[in-house]
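What follows is a single chain, given as structure tokens, in the form predicted alone.
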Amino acid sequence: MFSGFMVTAWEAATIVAVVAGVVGFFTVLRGSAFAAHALPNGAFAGAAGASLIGVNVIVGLGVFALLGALTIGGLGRRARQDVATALAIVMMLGLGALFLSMTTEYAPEIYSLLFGEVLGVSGSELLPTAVIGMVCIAVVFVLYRPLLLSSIMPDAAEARGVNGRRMDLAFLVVIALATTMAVPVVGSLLIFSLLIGPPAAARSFTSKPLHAMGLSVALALGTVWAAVALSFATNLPIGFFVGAISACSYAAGRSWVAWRRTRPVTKISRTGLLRA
């Protein structure tokens, strides 16, 4: 299981763990969990594109995912990117459909693309997805300030000259680089399942934002080291654990909360004492 081509899925699932998890914080906090769904679906269609003309899946994917995030910051206001999120999704999967009518020669990357496959990542995919998850974490940590505020308090971001349509489209640049890195790995359809379940379970433990955020890392760390054990031993798609386990932190996120919020209150009187 940690030898032979099994390093590099090793290698692969930790970036993209580690990536999903500092993204997926803002993505849970800024409530972009739609986009998050839609990015990674649209993009599939650029790696449909792509294998259909013969070019590397990745700068499909890339392409799609940052024609995706340009669409709907770009018509979409931060009350209503629901519905520019709706219909840009809407046309990758129309031209996604179209691409994959047109060959039937490429069933088992596009299977693996769709599902994830990160057994079968290669050892030149490997500086890509590096590269392209230090750029994110680099992006985020920049505008980590202006970023978290406008989350938070877009009103109060905006009077201290945060420009919450910027952080809109930079942060969906961010989500689609994100796509791109970790669609080979995980698949299109469970990515989103890996930005979203850790990240919002770890905010069901902690309130405190880079405490949140260390423990979203840690859980997609658990998440994917664990899916990709289970994937190697059953020869099940990763993607499948990876929902399974993120839904599964993520329940015990909220048991956590309702555990909390029965217990009674305790409070220390003047005199020292505990009273209930």
Contents of the next structure:
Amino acid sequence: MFSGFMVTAWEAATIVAVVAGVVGFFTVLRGSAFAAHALPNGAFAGAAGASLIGVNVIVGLGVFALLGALTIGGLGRRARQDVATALAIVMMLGLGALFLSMTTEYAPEIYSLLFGEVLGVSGSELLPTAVIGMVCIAVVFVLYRPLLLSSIMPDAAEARGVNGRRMDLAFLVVIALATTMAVPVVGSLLIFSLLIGPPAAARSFTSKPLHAMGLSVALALGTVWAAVALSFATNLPIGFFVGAISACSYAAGRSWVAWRRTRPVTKISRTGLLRA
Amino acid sequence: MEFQADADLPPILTVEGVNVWLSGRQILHDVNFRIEAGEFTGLIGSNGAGKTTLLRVILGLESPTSGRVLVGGRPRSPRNPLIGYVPQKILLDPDMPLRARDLVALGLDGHRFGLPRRSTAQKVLIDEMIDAVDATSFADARVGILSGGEQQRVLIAHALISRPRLLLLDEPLANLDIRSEQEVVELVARIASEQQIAVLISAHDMNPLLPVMDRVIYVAAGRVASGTTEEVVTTEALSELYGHHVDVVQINERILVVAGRETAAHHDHSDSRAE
Ligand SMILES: Nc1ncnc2c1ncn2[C@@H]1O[C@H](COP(=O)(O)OP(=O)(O)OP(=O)(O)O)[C@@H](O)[C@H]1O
Ligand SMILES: [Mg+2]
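Please show me the structure of the same protein in the form predicted in complex with the partner chain, now that we have looked at it in the form predicted alone.
Below is the whole assembly, all chains and molecules, this chain first.
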């Protein structure tokens, strides 16, 4: 399982995990989970449309994810962001239903985008996947402090020249890009779990923001590697394992917090790590 | 605490003829006042009077329909380093992986790009600021689990670490018990006088601020009266501001502003209410 075309699968899964860990940290922190759910699902509709007109599905994914991000960001200025997100996902899924009803031949390939396919990324797609992933990580690193500040105290951030709307929009575009590259590997229904599970679990174990981001990457890597191996061994969809392992690591994090809560302070917590 | 204005310095804040309309309603009416460098000013008014709106105008988050705001004698620039701000509420959950220390550090460089790499000098500064607000004992705890009073102290450190000349605090005493109220007021007053920082602090009750306040800006339905407490908080001045009769009564060194009727005979029927 480490030879030939499987190498591509491992590489793609690794890129996806690193990006999901980094982007997911802010997805949880900013409460953008709903957008992280809506964008890949809407992007799926784009893939269906692309296959209908004979274009590479990645292009369809990307175009729809970006359109979705701009819609949510644009509408979110007037309406509540969750309402805007709901409207965007409904519009895109409606189109998706239409596209799917018109395609018959390529349906199996499209459905694999829902739940993921270990071999979903071909060798030639590895480079674009890596490039999109690097862009996502670079943007998050560059905007790290303004994103943090504007999520906690939007007015104070605004008064210091951090434009909240631009931060929202920039981060939505990052989620759109991250999901575009991740959907073929883990599936559009379950990339969401990878963006939420590891970061949500990580915040249970450390109170330092950068450590939480690092741990989130580590947990996402563990999740995805285990999922690839298990999917390969059992021939079950990788998305199932990603979802299940993410949920388990989150449960483990919560149990750890619950257990720690009422304990007296120990030596480890003096470092700031593991402090509830 | 009597304050002597330095004649050489321009007022740190000048608000001239500011009118604000929002969604077709006039929220602020011809607001005029000045705050001198180092002065401690209370912004007093009941719910909905317009305190937050006035602070937002000063911060540049809301532009006035007419009138102007000068900071340090000049029109305010976006990202004004002269102003520090403590918002009325912050958005975070108890699990958020963010320590009190991290929030203070964001006051130093939260608007900058890139991952934080703070120098030893900056780390020392952060520690000193945390110490100055007596937050050392919980500096490594998550901000989300801190009590209201502890969070206020962290937010004050966040606002002060960039060395502003004017500190705006929006209702920092709301939700605090009397003891924490006093602690926060004393803390702000102490640091402000040590570092010559002017303070504009909004509150619906002026009493906790009376011992430290140099001046008061009283807001009622979008109109303001400013001056010393003796000038502004009088039955005559406040009745004029409110546009109907209010009584200013003093009980045990506490000042109560009571909405009422002119004759004492009617007092038991009136919906008297302390502000
Ligand atoms: N964006 C807005 N559009 C319309 N009206 C607004 C807007 N923002 C505030 N107001 C109104 O302006 C008035 C003053 O509000 P503001 O928040 O400034 O009061 P406040 O003195 O801070 O009250 P509180 O003590 O409750 O915080 C209120 O009546 C409010 O409804
Ligand atoms: Mg207010």
